Structure formats: C-alpha cells, structure tokens
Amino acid sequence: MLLRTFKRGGIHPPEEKLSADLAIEYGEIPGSLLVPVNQHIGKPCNVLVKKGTAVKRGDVLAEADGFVSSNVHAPVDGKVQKILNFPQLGGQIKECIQITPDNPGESYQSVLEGDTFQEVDVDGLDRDEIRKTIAKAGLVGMGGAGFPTHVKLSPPPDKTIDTLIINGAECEPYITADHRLMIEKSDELVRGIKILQKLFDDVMIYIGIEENKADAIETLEQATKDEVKMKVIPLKTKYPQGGEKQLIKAVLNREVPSKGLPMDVGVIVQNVGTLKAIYDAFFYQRPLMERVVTVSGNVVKRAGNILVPIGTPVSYLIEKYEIDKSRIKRLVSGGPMMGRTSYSFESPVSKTSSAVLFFDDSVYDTRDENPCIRCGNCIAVCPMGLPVAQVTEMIKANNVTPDIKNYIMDCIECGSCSYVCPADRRLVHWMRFGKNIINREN
C-alpha cells in the first residue's frame, strides 16, 4: 500500500487509541444542559431566549449575527433556567444557556429515532439552497476549529475549487470519534459528500485516512467503489497529519502559501464529523445539536465513544463511565497534543468537543523550563518549517518584529516542538502568547 504524507517535520507520539474498537454508544439526556452561546470562530450570536422560555428540540436559542457566525439550537425539549457565564471545556469563560430537560434520563437514541427521514433529490439541489441549509443548521468545523461551514463553502469568485479533501486522519493520540463514524456511518458520509459535490464544477474528492485505521480505509473504499470522483487516500501515521496544510501537502503535494488558505491552492477541507452533520441537516432536517465524543485517558477503566446532546456536562460522562473523580488531576478537552486543560467537571460538551480525556499526574511532567541548548530539535520537527527556538526568544523579549509576526501566525500550534524539547521549554505556549500580542495590537 502506497502511503502518502507531508515531508517536513512531524513526530510519532504513542497512539493510545484505547477506544478504536468500541462502537458509538448513545448517552441519556442529563438532568441539566449548559448550551454555549458561541461555539464558532466569528461574530458572537444574539440570544433569543430568556429565563422561563419553553423550548422544543431544534428551536434556535441564539441566532447568527452576520455572515461569519453560526446558529445555536436547543438539543432537547425543556425550559430555560438562566443565562450565565460559565467555564467552557478549554478554560474560557463564556455565555451559556441552561436548560432543564422535560425528559431527563431518556436515551438520546430514542430521541433521534423520533426524527423523520426524508429522501433528498441531491441532483436537484441548488447551490445557494445548500449553503443556506448548512448555515441554518448551525454547522461548524467539528475537528476543533469551529469555523462556520457555510462560510468555508463560499469561496470568493476568483478562487476556483477543484478538490475537496475529507479529513479522516484523526492523528491526535486517544481520539477515535471520527474513526468510528467512518466505520459505522460510511453510507451517510458518502451522501454528505455528494451534497458538497454539487457546490463546485467537476470537483475531485479525496478521503485521507491514516494507515492505523485500516478498517476505516477498507469500509470507505467499499462505500465509494462506484464513485468515479471519490478516492480513499491511505496516509502514513504521523502527527500532525490531520492539519489542513499538512493534509493538502500529503494528498496533492500542493503548498498553501504563508498567511494563505486552502482555497488559495484550489482546495477545501472538511472534517468527517461535519460531513455527518451535513447529511443530518438534509435528510433529517436536523440542526447540529449533538456530537460523538471520545472518553478516554489513563484513569478511565472503560474508554468509549458516545453520542451526546450539545451542552452535556463532563460530570455526566464521569458518572456514565464510572471514573474515579479522586484520581483525576488533569481534564483535557481534545487531544493531548493540541487540547486545552479544563477546570470544571460541569463544563459542557460543545460542537467542537472531539474528546474529553482524564489523566492523573503521572502523564504530565511539571519540570521547570531550562535555557535553550540550541539542539535544533524543535526546528526539525516543525511541520511548518519555522525557526521556533529563535521566534520564542523574540516573543519572550517582547521584540515581535514584522518578520517574527509572520512566523508566529504561520504556527499551527501542534505542539511538536514542545514534545521534543530536551530543555522542557514551553515553546507552543510562547507561540500562542505571541499570537495574543499580535491580536491585541490589531
């Protein structure tokens, strides 16, 4: 099997895919939901409800404000208890809508089974209709970035799109949510792809999947065997293979320019979870109200992949998977490489919550930073080819020149540099700090 990959940098952390062979299970409706108001990159939503408002599943709770924004919907029938600021998975304090469900404890599978399937004539869909349906459904990139999907699918007229890449790499350790979707929902994913095909003329589809998901590769090869314009691309298992720029380089050998976007080289990349949400929006008229989350970590006896409504608190997952709270010293949203530490067991699952990981102190090293020894390891593994050691020194010295700004903004925050640094320097932390400096100036 010919395996493709990006050529520059990358690392091979332990995979720890503990839940790869575990089918997606359905959660129950918890006793209380905290639905984040803003779950996307872009302009904040306008809240439409208030304390005491009775809501039905699918009602718009917060409305998109402008083009680069995204609707938020009620995932259950219930009543709004309050609107409050609360810690999110990732640590930020954001506005949430607290809902008390009418039917706590009900299986979410039974809720989904109540939705009506409606066959769609994909060939008859209009391009504007497709984008409007996606926008109305509140779809965002579910790989972690949260960029509104309708915006990503609306490139300027001067950008000709000839390729769609479906990101099934899922290169972070522990996370297996997309892996299970590719195995269990392959037909739905293909139908979602066909809807996207209608947006662009003569577009080619490549589905990139790492070799450690051989069952997903086989399943999607079978599902696409009669599709002339769809091809599964086996990828070498290497982190961060799932980064957009690295994936484009691996699949097409095209280089996205500095400060550029995939559309600059004729490509749009979509995550597997987003594709499933596109299918749901068209064939079930279902907005984005739930997602599959991987629950794993070294204190989790029974890892898993679970579909839960948006707004489900971490405490529900702890109870569901019988995790010993006293052993949890680190709560991580996302993967261990790019994920963020969280601080509250009541923080809610959002549209971008691919995983919730639980660790004890043995996994994390808390050694002090030491001076750079000029080994060059960080530069060697950086998939963007950045002079990481020098740039972080400039950031620490508050000497962020225009050239240094360009390097900082090209950083994809994959954490490979920090992973290999023998001096225990928090390199990715300093790159993020540099971005904060630039954003404040703007």
The other form holds:
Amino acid sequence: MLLRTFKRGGIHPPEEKLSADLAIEYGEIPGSLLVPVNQHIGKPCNVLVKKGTAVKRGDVLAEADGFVSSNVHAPVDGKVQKILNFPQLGGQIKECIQITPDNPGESYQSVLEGDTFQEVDVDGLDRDEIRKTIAKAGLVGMGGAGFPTHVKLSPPPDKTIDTLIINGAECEPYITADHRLMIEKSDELVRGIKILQKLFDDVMIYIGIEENKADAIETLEQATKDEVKMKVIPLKTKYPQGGEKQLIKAVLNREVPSKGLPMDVGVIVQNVGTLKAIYDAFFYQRPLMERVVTVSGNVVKRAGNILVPIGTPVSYLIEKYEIDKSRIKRLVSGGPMMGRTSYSFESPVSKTSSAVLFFDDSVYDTRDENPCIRCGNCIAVCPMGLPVAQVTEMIKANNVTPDIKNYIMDCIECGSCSYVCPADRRLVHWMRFGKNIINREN
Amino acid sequence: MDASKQLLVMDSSPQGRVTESTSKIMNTVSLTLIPALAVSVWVFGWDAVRVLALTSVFCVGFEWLLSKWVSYKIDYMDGSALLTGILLAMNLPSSSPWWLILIGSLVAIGLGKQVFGGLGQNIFNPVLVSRTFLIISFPVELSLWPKPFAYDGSTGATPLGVLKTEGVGALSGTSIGDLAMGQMGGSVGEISALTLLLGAAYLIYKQYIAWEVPALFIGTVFVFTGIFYLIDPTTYADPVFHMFTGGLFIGALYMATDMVTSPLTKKGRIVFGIGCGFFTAVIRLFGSYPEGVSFAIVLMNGFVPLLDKYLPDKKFGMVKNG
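Can you now output the form predicted in complex with its partner chain? The one shown was the form predicted on its own.
Full assembly next; the chain just shown is listed first.
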C-alpha cells in the first residue's frame, strides 16, 4: 500500500522507541511539586495563591489573563510552600509555585480513581459551553508548543473549518507517550473527538498515525469503525511529520500558505494527548493536572511511560527509574530532534513535557563547526524548502535582509538540517538566532 | 564524581546527527578513484604512480604550509587537499616533470582554493583552475601524451588531438571497447570511462554526488555531437567516440560534481550539467583546443552563484492564501 506522507524534504533518524510496548504506569505523589505558572504560549497568568495557602487538588493556582492565556491548577492537595523563580525543562527560568503535598508517596492511580465519572450528553452541549469548559480546564496543546486549546478551537467567523486532524504521528525518536495513549485510551480519545466534532458543522476527522505504530493504527481503526466521519490515516514514518504543516500536507495534500495558519486551509490539528485531556475535562470535570511522560534515553536501565502530576521534578523520575545520575550528561525534555536541554534535576514536568530523556556523551557530542562544503543536504532535507546554507551564512554575517527574513520566519526549527550536516554546522541554531535578531528589531 | 556538583551540557537541538563528516566524504571519494588509478598504472606504468605521489605530497604540503601562514583555521588533514592532489594527478600526463607538478599543486591549493578563504569558499574547481593554468602556460608539456603500454617515454596525440588536427578519417582504427577500457593516450586518470563510472556509481549510491550533473553533462555532449554527426559524418566524429574520449567521464563524474563548486539545488544542477555538456561540445567541435571539458566546467563554475540565487527550491507554502 502506498502510504501518505509529505513530499518535500524530511529525514528518518533511528526510531529508538524503547518504551513502545510498555504500558503507562502511574507515579506517586512526590515529596514536593513545582508547578510552573506559565506553561502556555500567550499572556502570562495571574497567581492567585501565596505562601502558606492551603490548596485542594483542582484549585486554580494561577488564572488566565485574557483570552490567549491558560489556567493552572493544583495537581494535589497541599500547602503552598513558596513562590520562586526556577529553571524549567528547556532551560528558561520561570515563576513556579512550590507545593508541599498532604499525602506524599500516595499512588497517583488511587488519586485518579477517586474522581467520579459523569456521563455527558454530547449532543446537548452548546458550542460556547464546550469552549468555556476547555478554557477553564487549562488545556494547552500537549505536543510541545503549548498553545491554548480553546483559542485554537475558536477560529474567526470568516474561516470555515471542514477538517480536524488528530496528530498521532509522534515522529520524534524515543517518545511513545501518544503511542501508548492511542493503544490504552482509544475509547476515551474517540469520545474526546466527538466533543470537538460538535464545534464545527459537518467536520471530517482524520487521525494521522505513522506506520511504525501499527498496533495504534489497528486499535483506533477498531474504535472508530462505526464512525462515518472519522478515519485513521496510516502515514509513512518520516520526520518531521508531526509538524502541523507537514501533517496537513501528508493527510490532505493541502499546503498551509507561508506565514499562514492551518485554519487558512480549513483545518485544525489537535494532539492525541490534548484529546485525552478534553475527555477528562468533560467526563471527570478534571482540569489538566497530569500527563504521560516518556522516560528514555541511552543511560536508562529501563525506559517507560509514566503518568505523573504536573510539577513532578525530574529527580523523582531519576529515582523511580533507578537512573545512574553520574552517567547523565544531557537532560533533554521532548524528543532529541527538537527537545531542549536542561541543567537542573529539580526542574518540573509541565503540560508540554512529552518526554524526559537522559543521554551521556556517546549519542551526541558538541563539536566545532567546520566550513560548509556546499553539499546541499540541508536544503534537500528541509521540509519547508528553505535555502538553509545560504540563509544561515547571511545570519552569521548579521545581514538579515527582507528576503532572508521571509525564509527565517518560515523555519519550523525541526533540526533536520543540523542532523544531516557533514560539517557539524549548527544550522537550526543559527535559524533561531536569526529569529531572535528579527524579534529584537520589532 | 559528586553527583550534586555534576554539570549537565546545555546545547541547541538536535541531540543527534548523521555519521557523515567532511573528511569521511573526501576520503570516500578518494577511495573510489582506486580502480581508475589501477588502470592508469596498467596503461602508463610506474610513471603514473610517480605523478600521483608527487601531487598528493605537494598538495597536502602546500596546504600545511599555508595553514601556518593564514589567520583562519585550515585542517590540512581533512582529506580535501589529498583529494585535490589525487584528482590533479589524474588530470596531468604521466610524463609530467616534477616542476610542472609543483607549480600545478601550488596553483590548485593556493590560487584555486586558499585565496578564496579555504575549503568551501572557492568558486572554481581548484584542480581545473590548475589544469587550465598549466594548459595555457605550458602548452608543450601538456600536449605530450604518453602512448598507452609504451612505457618508454614515447608520446603521441590523444584521440581527440588526432581528430582536431587530422580529421575524422584518421580515427578509423580505434575501437570503442578499447577507448572505454582506457587503452588510449591521455592524462593519468581520464582514460578509463568504465572504472570511473564504477567509482562514481558508489558515490551516487552514497548520495555524495548528484546523478543529475554527470547524466546531463554526458548526455548533452552525446546529443550535441550526435546532431552534428548526423548532419555530416565525414567531418564530425560519432557521439560514442566523443563520449569515451578525453576527460569527459572524469570531468562529468568527479570534477563537475565537486560539492563546493556545483549548485546547491536540483534545478541548478540540471542547468549546470546541461551547460557543461554544451560548452564541452562547442569547444570540441569548433574551438582551437581538442578538449573542452575543463574549460566548460570552469566556465559553468562561474555561473553557480547565479544558479543558486535564481533557481532556489520551491518554498513550502507558496500557495494562494485560503
């Protein structure tokens, strides 16, 4: 069978999905949680608690400020210990609310089992009500970007949405969090999708899954077999297929215009993890307080997928998975292709942490850049069709002309160029540097 | 180590890369030239080895000397200077005197590569800069081509030279099979089309060179000379002869495909290949030199910045809004 994929560029790094066959396990409530105040793209939220406030699980810790913003909830019962600035997974320093839980060591599974399921009449839901519930639950895109979900689901009236794509591509190496969700929570996902279906007239749903997750494709085909307007689309395994623009091209062969958004071609893309969170928000009235994190890398003895409350520090995962701390050289949040490094073992898991990876020097070691030999590989693999070699030279020369700006702003920072460069040039890094130059000018 | 004092590496993504490197590419290209060099030694004897050893030592040596002198970093052992040396040897007659090789190496490394700022910065193929420099400056030395299997220093004209000076009638005795195997006069490495093709096929498989350039280069020469052969077979040689003589194969497979001096994009490479073939055929048919491959490639090298600028790949999302 000829599988769909995007045509332009792309690479196929070793998949290393070590935890693909490992069921999602449940963590315990750690001794201390650091809940980041801002886990989304948009306006920072207002902190509602102060030192010493006693909080119940589900209480709003920080409230969305304006439309493009997102609530943050207390993941456990406890007391606010401190509000402090702390390095995040990804390296930035952000405001965090430190919570000392009432019941440290309690299984998170038993906490979740305490929530009561409540049947919802999906057909009776009002569109504004749906958006409001999603906004209240603090949902953000859980694939990594963290854009508030209710904003994404509120396109301006002049844009007609005819297709919803559920992103189950998970094209990054190592990460299997979405993969496991699709296998273990397929019915929940379908019910979540049905809620989104209510938001738009006559909308078609495609679930894009790469062929290396054959079991997920099968499970979801089974779960959607009675749904006329839902279809699972198996995709050829290729990075960066999980990028919105590439996924839309692969599934629908529609091309999002340069500087445009998916809604410009009538599409909204939602991540599998977000769908599960939508299900929880409606059927359990449970705001976004936990997520599945893949723990993997080349220094872990055993990899795994674990459901932990948001704010759980990395040190908890290190302990739980008995990782030899002295061997860790790189702590990466997200996949190896786009993930960022961090420097503190106490950094917390946030709404967007799909994976925490632990590496030593053997997988990748920084080397000096060598001269470009103009092999053209960076251009051949660029999924956005950018002349990477020339653009990065111009950025390095601080010569960012309007033409070059257009190229830079189209970069999706997938890192395929750096990955294939034989001269060890940090091409995607220079692209980001170029974006910073442009942002400074504005 | 005390785990609490352990430093983690902060780095930009991606946390991984291919196992390719500049020196791996350069050394692989050099290795694929071994079959062609073996044929040269078979046809021209130990003189071919002498030329090869001298160019290699001189080219790496000059790069080492320059690395002491210039302000930027030169990695003279990255394999690129060695590859330049090997390719230069393949472009010289096996009878070349040592001083000619010395000058040629200096021109290749100095004028061809380092004056532009070193690896990756040069506009023209260093080996061909050197070869054209030598052809123009030392026409006598560069027209004394050792006879195949003579091993005694006797020289003669190349098949293309015979064609240029005596016309198509003088070629009646040559067999295409002999030409393809390399049994003809010529420079050290240009003679055996088949072994060059073998080496280049591996490079295309490894994606170190783009197939578009050699295919269109050789194809254009074949078509262009073929048209004139059809018009007047008594004046013009047949296209198969043109394909297997001179430096067409080494030029198309190893010179025009040089990453540094060929276009970055597929569209650019197509135009580049056709251009090289066109100018080669024009010089061979109407020029005063019997052979035009090196001139054609150097000429097209000059167009590469323009091709890169005006024939970029299509950017994703260049569609009408909505």
